[in-house]
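First, one chain by itself: the form predicted alone, in structure tokens.
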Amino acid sequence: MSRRDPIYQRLAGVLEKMIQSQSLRTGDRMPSVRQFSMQQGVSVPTSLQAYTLLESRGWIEARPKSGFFVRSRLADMAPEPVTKISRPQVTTMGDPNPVESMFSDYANDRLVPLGAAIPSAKRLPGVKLTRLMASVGRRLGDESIGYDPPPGSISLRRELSRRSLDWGCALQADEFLITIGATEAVSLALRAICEPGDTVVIESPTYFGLAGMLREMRLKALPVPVHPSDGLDLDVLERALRKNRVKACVVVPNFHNPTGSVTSDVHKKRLVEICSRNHIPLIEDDTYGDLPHVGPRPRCLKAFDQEGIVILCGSFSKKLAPGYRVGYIAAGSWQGRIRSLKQASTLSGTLLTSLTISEFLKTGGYDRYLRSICHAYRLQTERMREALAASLPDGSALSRPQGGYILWCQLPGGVDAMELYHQARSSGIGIAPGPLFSPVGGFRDCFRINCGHPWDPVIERAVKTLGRIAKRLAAP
């Protein structure tokens, strides 16, 4: 670039080279316009011109109230995965149950943990929570080891009531029941509504833990496709409901597992209306709702519920403290039945961990933590997307999650994700192959990746190895 070029063009050229050499990497936040002007000894308008030029060339992007960030490049050119189900059919759940093998891989410290959707302990406030638990325990004394019978800690239920305003709701403390994670919450909801042999609408792909629940309860599944950008296909759902007798519907509308999609408010409202019109209870799993990458938290389906058909489930496991096993359910008219089922199965909640999380919420620690963790997950997810786009075979597709820390990847034709899973495992890498997310073993060309661990050389090497294996499998 010539020294005769305007200063802003020369500055843009310098930054462009830094991005190309990965001194500034995908997802990195750029210095503020004012900070950059001070660093380079130029005016703020000149700095802004340089940034505007970089933005027009596609190297950086402006985010409202957040500043400028280095854009994903290869990942943006990758298509989104496609879910193909022309005629949803009722099916019984097959074997084997994948949950056991997934947790076995997670516990195997010889595997790079890209499979199970569990965040890295390095990103969680473990030390702060431990100190808080000690303080709560000292304050309670002998009472800290007592039972926490249903509906559970009133302190935590009051905090959930306050937070429900962020979800677009205004739930009262007595509308909540504390559970052992979201798994128990969804399980209780299904048990309260369904009998063995009943049919439940599920998303396709769906969280494999749900598939295990349906299998154990002897319930049938009616899979409806999920679009990677806007959730459940509502046109397909309406056609399926006209032809099938359905007892319940289970969905993850906010940062869906495994696609990462978030359902728009328009679609959420329509989904609630469809289920209300057909008198079908709608079980909402909002486990990842607090983890938007940018902007406000999305509203829950419960915010659009006028008839009381939505059963809201959530937990703090995937976003704060996996081992604390603290979840919740707001079940409306089913609350009494669910309380009885809770007493008959697990009898009590976990008192000390519930009170610890309640205190963390009350003192503002949780909100401060969310501000940092959402930024970290956005950065990690964008770096993973870019690394996978550079490593996987041509024609691979990647989801574009707007929150959370999981990616859904689709391989080009002829590449079997189960074979990729086995070869990756032999190379010390854990992934979650697509058939785990289908009641009939579908999605043979897909796999899920966990982006919940800080980016480091170990993960970078693992992604490159994964790409080499996939390319070898794709070779004619």
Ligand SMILES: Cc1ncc(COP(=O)(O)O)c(C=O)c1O
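Quick caveat: nothing in here was measured; it's all calculated off a predicted structure. Numbering follows the first chain given and starts at 1. By rigid core we mean the largest C-alpha set that fits within 1.5 Å across both forms. Compared with the form predicted together with the named molecule:
- Shown in the overlay between these two forms, fitted on the rigid core, is a CA shift at Cys409 smaller than 2 Å.
- Core-superposed comparison between these two forms: the Cα of Ile459 travels less than 2 Å.
- Smaller rigid part rotated by 106 degrees relative to the larger one between these two forms (C-alpha superpositions, whole degrees).
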Given for the second form:
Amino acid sequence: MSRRDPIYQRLAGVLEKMIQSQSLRTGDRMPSVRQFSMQQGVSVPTSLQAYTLLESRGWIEARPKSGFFVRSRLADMAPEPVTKISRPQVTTMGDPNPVESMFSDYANDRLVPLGAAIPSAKRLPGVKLTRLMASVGRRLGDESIGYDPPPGSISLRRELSRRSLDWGCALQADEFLITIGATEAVSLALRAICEPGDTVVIESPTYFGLAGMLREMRLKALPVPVHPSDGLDLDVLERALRKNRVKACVVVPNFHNPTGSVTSDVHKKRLVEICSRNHIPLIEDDTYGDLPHVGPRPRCLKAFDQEGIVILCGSFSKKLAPGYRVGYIAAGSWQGRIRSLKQASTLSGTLLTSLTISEFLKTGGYDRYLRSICHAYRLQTERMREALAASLPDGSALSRPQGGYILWCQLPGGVDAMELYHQARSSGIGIAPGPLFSPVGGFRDCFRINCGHPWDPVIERAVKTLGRIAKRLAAP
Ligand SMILES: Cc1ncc(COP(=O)(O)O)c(C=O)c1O
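For comparison with the form predicted alone, please write out the form predicted together with the named molecule.
Then the entire complex follows, led off by the chain already shown.
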């Protein structure tokens, strides 16, 4: 901390040191903002800025009508889950369809929804978007019920083009094609590149929707480990590429599902270089990229793409409107092929939902909404980490996501996450067990938790019950 730093940063630094040295302990009430401003001889807004900074760094939390308190840091003592490195082997996809079971758990209102990675409707701007859609519809009149043929609404593509600067890219509107969610985007990319029987590198653990997609397309998977802190293991990837003929590679570099990891820029650059050198198209699924807990959103792999091998896919499902089914793809030289595949399979996009999202982006509503939602997801995720750290058996590990709203947990030796899943379900709690995230049934000691719902007593009780079940299973 230097003397030239703004006063609020210096004050935040002083308080941070007091918390680290335990002069201020977990649960202690901080001086009120007004008190602190008088103590330090600074203005109230400056003290508030210092507190807000400490809050964003996770040192203190605001409690309604009670002031600021030093947060518990139990979760920070929990280790991060470890992805075991086994020799990557080409595998065919097994049968059960996890997407179906996750959706049906989610629709079951007797289950506390900690399984599917779906944000709470309470957090989404449903009413605002409905009003916006009505006004867009009125403006368009009869045209509002028309087709939106590929490449899709130019006004949305212009907004995406503008936003691509935030992703570290500078994509033109005509480089985008609007899709039915990220699912259609990734599926079109795979269909444009692969033939049945081809092998695709996937992450291990991986988003289970991708495994289902590969199975339906009769593609084989080559799973490469993902580390909860830095994405795909690139040394293992390089070795795997030397030994196998691979047609494509699909990755979620920003706030990976399920580990929450963000691949660093250095790793992103190296991943793009490896795939360029091996002439392997790299399908990037950036579904969660807009949801950093603090600071700017991470860059896309596409930002490092010199050779045009990255196919960028994304959607507004996980952050704005899952049911609008609005996604996009920027596929470079594959765009023509993808456009005709899209026409052959779904003919058109959905005009009114695309235009509503475009309007929300254009008027600044989306950016304002993101600021509040990212903050809320950070607090919800932190709250969940603390509650799990206090409830799960000793030796459990928790991921440290820097964005999004999912947590990856690893249980100590011998505890079976499938057994935990079944017993939790019988107690009215939905979770996503680890084996769903592996084409070969791995990760039997792991599970994923959705933190997309505002914290409430029902969730608090559910986490305590989950911890009790896990402790029972862990008991010798
Ligand atoms: C990584 C990832 N990609 C894609 C999807 C599906 O996105 P969409 O609803 O836009 O099709 C999900 C949903 O959970 C996901 O986690």
